[in-house]
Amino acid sequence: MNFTVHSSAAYHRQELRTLGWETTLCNILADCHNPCRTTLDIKKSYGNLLFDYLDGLFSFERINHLLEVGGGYGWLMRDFMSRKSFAKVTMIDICPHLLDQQRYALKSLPGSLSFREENFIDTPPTVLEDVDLAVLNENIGDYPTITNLPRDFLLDSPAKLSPSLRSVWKFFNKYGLPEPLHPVFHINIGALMALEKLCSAQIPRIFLSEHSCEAAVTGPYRNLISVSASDNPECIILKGHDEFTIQFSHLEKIGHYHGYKIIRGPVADYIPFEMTPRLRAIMKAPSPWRDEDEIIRYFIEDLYKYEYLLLSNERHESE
């Protein structure tokens, strides 16, 4: 069986020195002069837009211990901490360079801050015991993905399987994941393990976002904004490592199994844009007229290529 386990852990631990090669929504909207900001209905940074959206769903007054895994340059957390003083903030990252960037970005903000350099899958469960909200923003595509799995192996006895394949078999059988549509499929095993870890810790609220392999545009812009999806995690080749789009329906299954209520949608839900005549012309053009137009078009498409999940455990919240 010629499957491959893709991991970016070594790159993030040893080689990463900049996120300049990765165009994340958080990084794009951090620059108030970026042309993508001109398209927004509310011209704020990514972290502030996300804070507003989440605050309308559960109120940040209920959040005392905030956890972020894979916090990049620390800009999202900086926005959050600028809006509310949290009793405790924990940052977990596998990359020592990015942890240094996070320390610098957050050093002048009040609150009890702790920084942990580790693979989140290895984080001790005790670290998660009193977390009120966990945020994994634009990073679960970095987690290990197993590719080129033949669908028929799911019919085998787990006793005959290697540890990697036994882990995949367990997720399909425990959580009732749907049978893959393709004879050969890929699975975001690291993302599944991370969410299982968060749900098992009974964290009341969990937020995840990433490129989706199941993305779609619905509503009035479905014929204007072009998004393609294969329903199978796709490789995104970046400097020094590969990332994979996420099969969000698998994550939903895990959340429901553990008793979570789930909100799922495109990040356009919390990054609203204004469809001006100029933006409409950019999106309808057969090809971009200017470099700036190409940047804007790619950004608007990404608002639908990225999906998010917000999981809330109502039983835990009511205690």
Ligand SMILES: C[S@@+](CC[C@H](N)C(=O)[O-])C[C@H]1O[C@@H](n2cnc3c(N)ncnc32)[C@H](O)[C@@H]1O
The other form holds:
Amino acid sequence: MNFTVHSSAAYHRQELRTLGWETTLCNILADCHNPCRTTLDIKKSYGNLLFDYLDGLFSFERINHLLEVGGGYGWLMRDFMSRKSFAKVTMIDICPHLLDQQRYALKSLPGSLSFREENFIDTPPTVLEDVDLAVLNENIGDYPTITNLPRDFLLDSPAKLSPSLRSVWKFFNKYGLPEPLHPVFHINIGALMALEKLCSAQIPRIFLSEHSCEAAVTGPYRNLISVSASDNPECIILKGHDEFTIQFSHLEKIGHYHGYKIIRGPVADYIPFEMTPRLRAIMKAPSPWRDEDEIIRYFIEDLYKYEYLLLSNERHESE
Ligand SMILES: C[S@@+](CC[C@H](N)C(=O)[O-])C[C@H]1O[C@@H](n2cnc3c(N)ncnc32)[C@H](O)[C@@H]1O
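Switching from the form predicted alone: structure of the form predicted together with the named molecule?
Time for the whole complex; same chain goes first.
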């Protein structure tokens, strides 16, 4: 069987010096002069937009211990901590360089902060025990993905399988993942393991966002904004490592199994923009007229290509 296990761990531990190569939505919106903010009239940074959205779905007053995994430069958490002071904040990141940047970004903010340099896949469950909200923003696409798996091995007895394949088999059987559409498929095994860990720790609220392989544009802009969806994780080649788009329907299965209610949508749900005549012209043009138009067009497409899940389980409220 010629499957491949892709891991970005060595790159993140040893090589990563900047996120400049992967322009995350959070980093784009941190600059209030960025054309995506000015042209689209987006008034706030990413962390503030997300805070507003989540605060409308549950009260942040209930969040005492906030966990962020893969916080990058720490800007999302800086926004959150500027809006509310949390009794305890934990930042987990595999990358020592980015963890230093997070310490710097958060150093003057009040609250008890702890930083853990580790691969989240190896984080001990005890660390998650009293977490009220976990945030993993543009993080799970970095976790291991296995590519080129022949669908037929799912019919084999698990006893005959190698450890990697047995773990894939276990996820299909335990969580009732649907039979892959393609005879050869890819699976976001690391993302599944990460969410299983968060759900097993019974964290009452879990927020995840990432590039999706199941994205769709619905509503008034469905003929104007185009996104692709292959229903099979797609490889995004980046500096020094590969990232994979996420099969969100698999994550939903895990959340439902563990008793969570789930809200799923495109990140456009919390990054509202105005469809001005200029933006409409940019989206309709057969090819962009200017570099700035191209940047804006990619950004708007990303607002639909990125999906999020908010999992909540009132039974697990600590109060
Ligand atoms: C694409 S960056 C996103 C940063 C930030 N959340 C944002 O949206 O701008 C991915 C982040 O996840 C971290 N990361 C990647 N793999 C990880 C792992 N296995 N465990 C913990 N953190 C990881 C990276 O070091 C980085 O901070």
